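Form predicted alone, single chain, as structure tokens, below.
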Amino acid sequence: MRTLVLTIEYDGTEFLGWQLQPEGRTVQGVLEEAMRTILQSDLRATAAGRTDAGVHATGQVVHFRTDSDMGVERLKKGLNGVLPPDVRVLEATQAPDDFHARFSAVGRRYVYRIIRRPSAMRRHLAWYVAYPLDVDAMRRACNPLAGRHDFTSFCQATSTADGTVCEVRELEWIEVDDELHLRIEANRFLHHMVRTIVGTAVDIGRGRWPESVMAEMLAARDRRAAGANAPARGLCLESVRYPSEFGI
């Protein structure tokens, strides 16, 4: 048996998310169907992060175990030949047997895109915010989120099997032409964590709340204290980081 690793990208617009669902189209379902076609075997793909419906990825990492001896380049070419246009394998490689796409990861990076004018071409890839935003206020408001904290206030569920403490290593708002990007990296993310941070920051940027409220929300450890979730379409899993010994 070999452990094979795929780096994939996908447009999440027409998916119910990564994870298999009883009904509906999912990235995992589409990928496993392609693997079944190419490798002639029922295999289970495990992802670094279970993205929600409408969320995109440019650097999702997936692993699976197989007894096939097919070369990784041939596998990549074969999968891309049968996958639909909204999913693409960027890279295929073999990893040590103890590699796990989710549990071996030491960092994940997301980007959230906001656009300040309506766009036909970007309507599924970014959130159009019509209100003027005080970007400097949004930056100052988010500063307290950096570091190791309990992010219960920014989590969809009040409890998870792995707890609610995350270490945010990088968080910055960047203006790119007519877009505003939140780039955020952490060791792990909670369900809806990035979308809740963005939705709250936008409310601060448009003047609905003072800058100090973000730190107060964080300290409250209560989801009811924070703002509404930003739409899924602006969120993208950009990359996943692993220890160097895995060569991923």
Given for the second form:
Protein chains: 2
Amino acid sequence: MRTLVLTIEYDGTEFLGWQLQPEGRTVQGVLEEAMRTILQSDLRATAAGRTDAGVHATGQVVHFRTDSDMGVERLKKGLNGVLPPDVRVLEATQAPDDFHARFSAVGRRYVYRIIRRPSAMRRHLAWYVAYPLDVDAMRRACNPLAGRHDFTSFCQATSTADGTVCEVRELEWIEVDDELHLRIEANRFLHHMVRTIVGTAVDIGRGRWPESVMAEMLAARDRRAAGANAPARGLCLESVRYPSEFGI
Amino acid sequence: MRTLVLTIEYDGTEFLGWQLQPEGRTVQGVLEEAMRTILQSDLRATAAGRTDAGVHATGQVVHFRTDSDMGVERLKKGLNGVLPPDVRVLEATQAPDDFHARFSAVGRRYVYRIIRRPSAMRRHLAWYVAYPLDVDAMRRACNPLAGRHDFTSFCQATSTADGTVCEVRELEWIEVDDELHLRIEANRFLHHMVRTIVGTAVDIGRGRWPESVMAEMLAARDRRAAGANAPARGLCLESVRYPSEFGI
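Could I have the structure of this protein in the form predicted in complex with another copy of the chain, to go alongside the form predicted alone above?
Full assembly next; the chain just shown is listed first.
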């Protein structure tokens, strides 16, 4: 039995998210179907993070276990030959048997893209915010989120079974050409956490709420305290980090 | 009668190109339909460059003449309210009556995007070239194209009614993150000219042809001398330049 690991990219626009569902197109669904075609067996793919409908990934990591002795380059080419064009395998490698895409991960990095003028080309890849934004106020408001905190206020209430404490190691708002990006890395993320942070920060940036509200929300530990979710289309899982011994 | 000018962006993926056709979805078709809704009259939109199916624009310029006294900001908002999301009006202005989007233009700038690894997110916006490319050889091969030349060899034969001499003012291959871009500006372009230059340059970059072939093709003045067209999806009309007196 080998443990194989895929790094994949997908455009989330036409998916109901990562996770397999009884009906509807999901990334897991089309990937497992491609694996069935190429490896001639029913295998279960496990992802580092279960992205929602409309959320993209340029560095999602997936593992599965198989008896096949197919070489990793041939596997990658074979999968890309049968996958739809909105999912691509970027890398395929073999990992130690105790590797698990989700439980072995020690860090995830997301980017959230905001555009401040309408764009046809980027309509699925970014959130267009029509209001002027005070980016410095958004930066100051987000500073208290860095570090280890209980993020209950930034989490959809149904998904707190594994606890609500996350360690945010990096959080920065950067301007890239005419885009505004939130780059955020943490050991883990709660459901909707990035989108809730972005939605709240934008409400602060456009002056609806004072800067202090972000820290107050964090302290409240109550989902009802937070702002609206930013739309899924601006969010992208960029990379997943593992302890170096796994060689991923 | 006023002359109104729109700068528009579109994702060419789901269009049969700019130009109105008896059947099928075109940018001109959806724009004129939006104008009909907002201005309540049948107007003809004229573009600076008639892009082909699959070709994008981030700075296409369009003019039309109308009796309406609607303010340009209201026009822009109105059009964006009824246009499909793959076409956006970026700017609307009034121009002198002798302005013509196509005939007044003195320069057009295109970018052609090549990616060298498969990408789901950019599948409609760039050409994925799987072969290693010698970018310096591509640069050297393209140098002779700069300046004023007869570009017959880089033109689809059916469209030479207006002559085949173009002045290429800028032509550079630049590496932008993991992408390779051709940026090219000329007073005018012939049909398929950029895509033929790119297709030929890539054939040189991957070693199928010697560097000298580009200059030989230019001298041949024969469409049969050129390489294959690069795919439409990598091409984007970035901007159109007009004499400053038009204020566009």
